[in-house]
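A lone chain, given as structure tokens: the form predicted alone.
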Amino acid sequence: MKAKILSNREAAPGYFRLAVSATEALLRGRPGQFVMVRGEGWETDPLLRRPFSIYRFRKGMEAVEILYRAVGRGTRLLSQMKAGDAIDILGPLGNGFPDLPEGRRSLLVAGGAGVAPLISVAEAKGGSARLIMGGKTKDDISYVFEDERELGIDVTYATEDGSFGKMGTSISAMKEEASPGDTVFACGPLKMLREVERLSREMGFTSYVSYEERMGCGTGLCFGCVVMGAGGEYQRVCKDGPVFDVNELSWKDIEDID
């Protein structure tokens, strides 16, 4: 569908958050869902749209939230559009987060921009999820400052030079909060999901991961981003994804391969 960007502003030193107008449909849209963005005018290059996580869902404002870190040409294009520029948007996609179990406690963890499809599932639960915030400096999670207090979310940061919150990273602040019987639901760079997936092996405790691939159709068509599943089948992180139970995936074959 077309939509119009409302606003499109730098958060953080390289990060930008995009708001664009919403349909009905794409606001019943489930936390962890993706779309698929290209701009107008873009010509063929980039050819193909780009998937973003929905970072908010915007209801009072009849929009959603997307956050992007302007790394390659499609998102750099992306952070040259103004408000009022028209916008080519498809979704929402993917299967998204299940809901949180009631009664256990779920700690949301998240790696740099990782934390996009996270703030959504932070919202949905009013702020009773914990966050987890990585990032290798103070602007790498900065941008999380906002929402903390828009959404009352509590929040355990950590930075890998310690220019805020405490030393380290994400996992090593997750493994002195997590519990055998937590729910985790995790975003971020490879390296960080085969650990989540470790410890919860050894911990003891139920894990969920949103698997960031890159795509052509986003639609499950093109097969262009397949991961290895445990059954040793293919799954199509767009359609079968981008939420996995951490067991549904083979995670030595996705070790062999990166």
The other form holds:
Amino acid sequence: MKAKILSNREAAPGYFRLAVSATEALLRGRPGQFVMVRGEGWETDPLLRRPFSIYRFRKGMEAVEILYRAVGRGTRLLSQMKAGDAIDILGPLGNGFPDLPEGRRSLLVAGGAGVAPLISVAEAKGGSARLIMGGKTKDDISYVFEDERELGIDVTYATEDGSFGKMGTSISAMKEEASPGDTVFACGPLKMLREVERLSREMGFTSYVSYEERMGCGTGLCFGCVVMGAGGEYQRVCKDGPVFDVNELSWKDIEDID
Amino acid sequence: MVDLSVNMFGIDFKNPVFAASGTAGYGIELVHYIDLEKIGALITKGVSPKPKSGNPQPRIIETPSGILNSIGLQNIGVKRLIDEVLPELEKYDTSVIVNIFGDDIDGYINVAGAFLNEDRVDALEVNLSCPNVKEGGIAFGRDPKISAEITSAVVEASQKPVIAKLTPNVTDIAPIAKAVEEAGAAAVSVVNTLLGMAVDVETRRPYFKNVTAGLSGPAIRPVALRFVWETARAVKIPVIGIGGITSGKDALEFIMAGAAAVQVGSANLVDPGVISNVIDEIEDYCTKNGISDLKEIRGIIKEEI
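Which structure goes with the form predicted together with the partner chain, now that we have seen the form predicted alone?
Okay, now the whole complex, with that chain kicking things off.
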């Protein structure tokens, strides 16, 4: 569907926040769901849409916000678009995160831009979940500061170079804070998700991960974005995910291809 | 009033714009985005006698105006297609064509035979040409004799109209098209993906584990159009044109080159509602140009050569 860009600004070096007008259906999406986006006028190159988690549901503004890093051709083109430009947005797609059981502590564990689907979880929970935000340097985490203020969420920051918050990764910070019975929602690099899976077995907490894979259609049509499921069948990340209980995936069959 | 309906091999299709196999899932995925009853026909993802897990990641990469894929024919197998998918499609008044393949001739016969009493299925499309599997695949489709042998075996086993889907990865498509026509194919689909490849210059490795992959999308349209034109001149059975169609204008090019119908493939992945636009644009063109039946322009370019 056609939408308008309301704002598109660099919130930290290399990290952009894009706000686009949203339909009611899109605003009813669940945290963890995603959208497929392409700029109007891209013609056939770039051809495919790009997938982005919904970062914030801006219900008052009838808009959703997306967080992205300008790394490839599509995201670089996106970063050059301006308020008022037309954009084509398909969504909400995928399954989203489940509701949290009442009375259990939840931890949102993010690696860099992997925080994207987690901020909307924090928003939906009215700030009751704790966010553990990790990155290589302060630049990888600083765009979250404004969400922390607006939403009043508790955040533990960790940087690998120690430039802000605790020295270390979001995993090392999580180890200090998690206890059996917690529920962990995680999104970030594959290496980090592997650790979440291992620790949830060792420490006895429930974990859901938002899994990332290169996507073709985002709607289950092409079978391009699969991940091996625990039952020995490839699961479509776009349709069966992107959120999986860690036990639904066959981690030994998941290769590090990046 | 423009009548876009086409009759091919005794079946009336509402219009000549079909959803190509492999880009429409099992059809069930598409119903959230498009009125299935509007499209000319749905061609479901290829099924084999047994479920197939397909290739490991990576499976897909974008190229200039195109897509390289190495899905590897992942599918739920013919039994689950019949038990789970066909009853769902029963709810929609739409033509259903099932794409089938096997590892060997017995496999093709086995999967085709499963549809003998499935009235919901209007026709079978035989994949003679997947570039992304080791067994059979493209090697079958390059050989007129094997292509003909598979085609006649499928016709006999299924008792349904059989559309042979041909590979573009040959020097000359005409002998293969003629061979499957003689073997009893009701139509030919032209073309499947073009063999391509991509290299990761950082790792200095081929991007895909199978090295080569199938190229589709607007990048291949001129090549596909040429194959359709060559095929339409070689056979009397209907030619269904496929290759990078994203608009009504694209579809009309194929029809003017001799296609009786077209399939929209990669464009569904970009916009799952695109077939609806393609149909509307063809209708607009016909209205503006006083065309009441697409037969008036089918293969029209042949007149001038």
